[in-house]
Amino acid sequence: MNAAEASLVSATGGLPPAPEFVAAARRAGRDAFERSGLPGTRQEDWRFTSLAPLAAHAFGHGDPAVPVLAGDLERVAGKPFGARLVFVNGRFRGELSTAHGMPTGVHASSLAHAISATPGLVESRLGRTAMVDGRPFAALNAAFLGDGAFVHVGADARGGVVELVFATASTDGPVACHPRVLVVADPGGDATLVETYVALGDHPVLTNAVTEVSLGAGARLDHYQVQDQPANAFHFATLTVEQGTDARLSTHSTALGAALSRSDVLARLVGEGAEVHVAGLYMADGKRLVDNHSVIEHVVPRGTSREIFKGILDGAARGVFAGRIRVMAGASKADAHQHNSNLLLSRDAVVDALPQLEIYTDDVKAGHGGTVGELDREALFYLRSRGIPAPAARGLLIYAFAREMVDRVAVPALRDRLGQQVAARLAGGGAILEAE
């Protein structure tokens, strides 16, 4: 390893003592990390991400007790909208949390814990799908084991919603944090997640989270992460979903911030009539670059997949998109979908998208398509014949064109906190909410 990767690594020896297949686990991706140590751009699924920015920092283990004030935590997570679990540096903060609006049916704690109380229902699950072997975030995540989120949704549960938030806070230097977030719906339950992802403080700060989704046979969970850190962070995020007999998993991520932020998704379709539905909208200005990585998997007859990403880039910004569907021999009757749309506002900006299927088998319904443009001038000389000054009508079709993935957002709440952040990043923004 290199002194960067070492430096990732170097806070695992301080980790409080945990039950044996915590400390296993905590070994196992240990090891793979120092096995395969950071990504290049030689290796196909980084060849448009170059991790250098995030090697030129050395990463200390962020303190858990750093003071927070919950008006500080407010300004940048916006006002809870129900049930709230708050962790700075990857660790529970109590006083910061909330559990007034806790669904029925739905319980939701620190990982630790539930670690500590319930270690069977964790331990049959902990890793069963963030695989660590050829995943390098993936394994120093599981490196660091110890808390970070549990949601158990019972089968009695109706919907509802919990909102997680994950601050990264630094005081004195760079510092990094990896959390676990592991959901466990048992048959027929319904609930909806949403983690918020934001960072405090001056220097850099490198978030590495992991969320790992088992839904038992017709089971729901409506899903979103949102990620709007400044222009100082680093953000990877790993969503990996098993999904039983009729599960429906509904996944949503919105991308506003971080110099360098990847989302990838691993998404298994191992029961009949399984449906998941996949979304995100990405935005980035400067030199800041966001990649989108998924891979969804149907392994069984009647899967359904929906698969959709938008992207505004903006000055030298780059995108990523790389979505693979893979109908596994024997998936027959599967419906798979999937659509890229680009939209860059300046000449500087690159997209690379990248829409794949592999099809193994016969009798599938399946496509997949992308768009890359640029806004459109007709509407744009519209809207100015119409006395809207041209900062501003070019705000309002951005804004259109980025409505569409907020209007998909199916908590009322956090639809309007969305509209409003992507407002605020165009030209005229407050008119454009006042018009709505």
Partner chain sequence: MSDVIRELTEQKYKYGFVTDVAEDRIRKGLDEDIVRLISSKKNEPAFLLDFRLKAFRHWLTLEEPTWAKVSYPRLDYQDIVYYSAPKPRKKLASMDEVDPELREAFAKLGIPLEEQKRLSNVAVDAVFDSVSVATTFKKKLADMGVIFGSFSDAVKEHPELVERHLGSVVPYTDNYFATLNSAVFSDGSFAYIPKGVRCPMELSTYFRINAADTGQFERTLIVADEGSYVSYLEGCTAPQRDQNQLHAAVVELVALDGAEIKYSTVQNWYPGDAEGKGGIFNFVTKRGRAMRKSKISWTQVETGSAITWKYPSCILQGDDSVGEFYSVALTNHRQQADTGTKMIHIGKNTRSTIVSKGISAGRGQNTYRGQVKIGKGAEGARNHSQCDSLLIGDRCGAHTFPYIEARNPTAQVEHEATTSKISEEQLFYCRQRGISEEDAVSMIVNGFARQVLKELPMEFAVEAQKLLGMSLEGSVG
Contents of the next structure:
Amino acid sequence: MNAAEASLVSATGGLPPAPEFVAAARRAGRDAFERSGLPGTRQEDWRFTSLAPLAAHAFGHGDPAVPVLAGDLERVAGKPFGARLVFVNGRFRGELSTAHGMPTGVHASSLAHAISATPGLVESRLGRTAMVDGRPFAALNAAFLGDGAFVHVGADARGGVVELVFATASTDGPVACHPRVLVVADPGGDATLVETYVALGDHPVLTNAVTEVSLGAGARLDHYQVQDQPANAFHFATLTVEQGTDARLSTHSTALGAALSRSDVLARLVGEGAEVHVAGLYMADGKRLVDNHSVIEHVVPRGTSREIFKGILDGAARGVFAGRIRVMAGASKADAHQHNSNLLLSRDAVVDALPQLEIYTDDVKAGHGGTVGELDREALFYLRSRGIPAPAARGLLIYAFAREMVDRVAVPALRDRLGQQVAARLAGGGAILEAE
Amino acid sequence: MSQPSNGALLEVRDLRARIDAKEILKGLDLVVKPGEVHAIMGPNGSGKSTFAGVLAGRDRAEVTGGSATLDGKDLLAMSPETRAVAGLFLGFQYPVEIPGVGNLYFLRTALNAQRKARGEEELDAVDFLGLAREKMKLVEMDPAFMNRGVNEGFSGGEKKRNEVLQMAVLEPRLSILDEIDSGLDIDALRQVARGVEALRSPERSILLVTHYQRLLEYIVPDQIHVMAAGRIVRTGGRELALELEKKGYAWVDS
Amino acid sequence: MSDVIRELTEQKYKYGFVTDVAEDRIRKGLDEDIVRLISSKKNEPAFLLDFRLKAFRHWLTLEEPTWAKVSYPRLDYQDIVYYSAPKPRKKLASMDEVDPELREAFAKLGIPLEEQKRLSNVAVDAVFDSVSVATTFKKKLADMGVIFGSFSDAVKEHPELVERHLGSVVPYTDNYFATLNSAVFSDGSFAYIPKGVRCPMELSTYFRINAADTGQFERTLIVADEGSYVSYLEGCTAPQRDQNQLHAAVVELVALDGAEIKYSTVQNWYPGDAEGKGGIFNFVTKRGRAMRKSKISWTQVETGSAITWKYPSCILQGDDSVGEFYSVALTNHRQQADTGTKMIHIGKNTRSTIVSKGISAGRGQNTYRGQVKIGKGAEGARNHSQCDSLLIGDRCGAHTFPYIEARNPTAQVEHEATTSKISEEQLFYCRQRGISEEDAVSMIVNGFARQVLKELPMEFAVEAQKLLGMSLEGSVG
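Could I have the structure of this protein in the form predicted together with its partner chain, to go alongside the form predicted alone above?
Below is the whole assembly, all chains and molecules, this chain first.
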């Protein structure tokens, strides 16, 4: 390991004690990370995303008890729109959280609490899909296993929203934090989960989140991730999913901030008739880099997958989309489609798009599409000819491009918030929304 | 092999078929003589389309009993292409798109495959084009469709018209037209019906499968059969269609 | 449907015969002495030996690439014969002097070398075991200033042209297999079309591998001078042998301002048997450089080889230049194909079109891999890519790996891909109209490939249709 890698794992020394199954997972994660180290750009999955900038910072273990004012949190994470669990530097903070509005049949708590309260359930699911071999960030996250959120969607759950807010707070230097979210949905359960990632303080933060989702037969999860980190942040998110028969997952990510933002989605359709929708919006300017990788695997018959990612790149930003859909032998009647569109707004922005299909059976419907282009000049001219100044006209058209992704959000309060967050980054800002 | 009774072109006796475990045709009898036009009407799910498919050799349904003969020859023992050579034509409810295969080329290949199998001389490109042009006029088909892929990007009405064109060129002895009227506006319906009517002759028989009696205003059948739950439950003349129109299909179940 | 597919996919390779000719072959293995030996056998000028040696030394520093989606046993590069030629090789005064065995071999392949028997509008360069044995219509072409013949002859007769352009599109450092080729290539074809000349006939090279244990390393160089036009065809076959044979060719195209090169390939190297035994490993580097307002169009029908690894590419350097790639790749048995293209947009208003049709049957694995790169200065560049896969049977694979890299906001890049199988409903529809199942499959597959087949010159379209295992009379063209 080099110095940066060693410094990243060094903080595991200070972890609180944990039951053996957690301790074993930590050791396995640490061993795997020590074997692999941080990935380099010679590795296919990381060829566009250099982790060299990480080496400039010595990330410490953030103080989980650092004082945080509710108002400061709301300023970065917005007001709660229901039950909200808040985690600061990876630890649950009850005084900032509210259980009000917790949907019937849904139990959400800190992972640490669940490990002691329902160790059997947690042990049977934890680390089951977030494999550590060959996935350095999942391994690093496992090395710090202990807290985060546990969401149990019971068979009687019939919808309703739980929000998780992860704030990485720096006080006197760069901070790294590795939260874990474990979602277990019993057969037939239905719920919505929103994860919001923000930072407090001025120092660079590194957030390395892992969300594991396990859906029983016929279960449904509507899942959202909003990454709104400051411009000096590093954000890594891994989402691993296992879906039982006829289970349906819809996951939707929005990457708005961070100097470097990388998302990995790994979904396996292991139950017949399962359906997964993966959607993402990414916006970057300056010298920022935003990288979305995904692998969707159809393993059994009658799976459906839909993937759509849209990117807006300005300044000297770089956007990466690498989505792979694999339809394995035996996964007959698979129906898979992916799409990636990118808007390039400046001369120095770069897009790398790799929509990929890997098909090993014939009874399949699969396709993908991708586009890269600038704003429609005719449309721009049309708006300007109606008296709308060029910057505002551009803002309107960019918003129109992003809007499809915003509109996919089924939680009205979140949809409004996201719409505002997207509009705020465009010339014309709030005026765009008022015009709606 | 059963012998044709009374010179029937199509004779179906106690035909039974199932899809997966579900029995769809439950002992169906039907006799169509040369030159006759028959209509089979029935509510959705009565087995009309399955019946049409079974006669043409679609393997979606499994025949479990009974017989079907064309000119005394056992239809059920033949491959779909052999049935076509024998003179059976199925006008599809949903004609299939075959991208990249030219419509005209397809039709010529089909015609020549049938002629060859019957020991007749194949048509060369020039003779075929003459024949196709003549038939296109008959069904009022825009020649522009001929060089496009088979049904590729055709509207519903164009696809149906294309079916009638194929029927006109192939000159089958028995045409089974499965919901040839579905999805057509009144003008298209009239054109399609005119094309079908033009092919009526003392040698050829037509079996119309339809949900609505509307089609029968344009193609007047000799006999109408009402199908329900896998069997023919009533047979009659034109008046049967009008009665159905008035009273609905619930009436036949009573 | 399975019987028909079995029949279609189990068709025997028709070109598997071996011709008995005396060979001049050197010892197995590869080192600097071998490189020098090849060069001296061909009496090459110093610049060419120098090129070979630089390539060989560079090759020693490289590792065989592993990124393609193909798997094969490691090749032992010391167990290959790098030079084998039918002998005697003397200057031929006329076609009548071609070794009768060779003439018969080409006649069997449908390539008669007697000019009067050929279609009058195709000139053929016949390459046997990497050595050009005959070129037809040389004189008629020469009258128009068109140079067409073996690479070796071009080195002797037009060294300045060869020196100027060799390695200018595919440098000797380019990639493992191209570098190997640069060190050991034996022969190939060369064509030069002078300024403003529209080449009056199709130029064609027919490659035939015959000898056992040999590697095949041809080098083709086509230079189209300003405002000229040429259509070039390439075909290839090989005997049926149990051992795999390596074929690592390099093709370089130079289209100067306003020129147009249309390059068509029907690749039918021996694919190996049904169990995957034997067959050609086809690792080929093909690339063209397109200058201002020029056009390079690649059309390929790839049905042979155990492994195909090739990405005919266009460097769209000049403003308003155009690149095209039309491909049909068919894999059955245990064939593997990893093929596609690179469209490198450098100049302003450059345009490229990619149409790829992959057909997988048996246990074949078929991968489209393509890159569209829009450089910073490629104002107004346009690309459209369409990649369709057709799967026949449930044990094969079809994979689509496009890569779009865009660095100019005024560019427009569009990519679309589909994967499907022949539907039961399509088959039933054809059969209901009286068409046999076998003909129906052929018809549907050819319909699927039509967009590419219609880009082929007539002479090749017919061969290509037959190769796809179907009778297609009249539907293409």
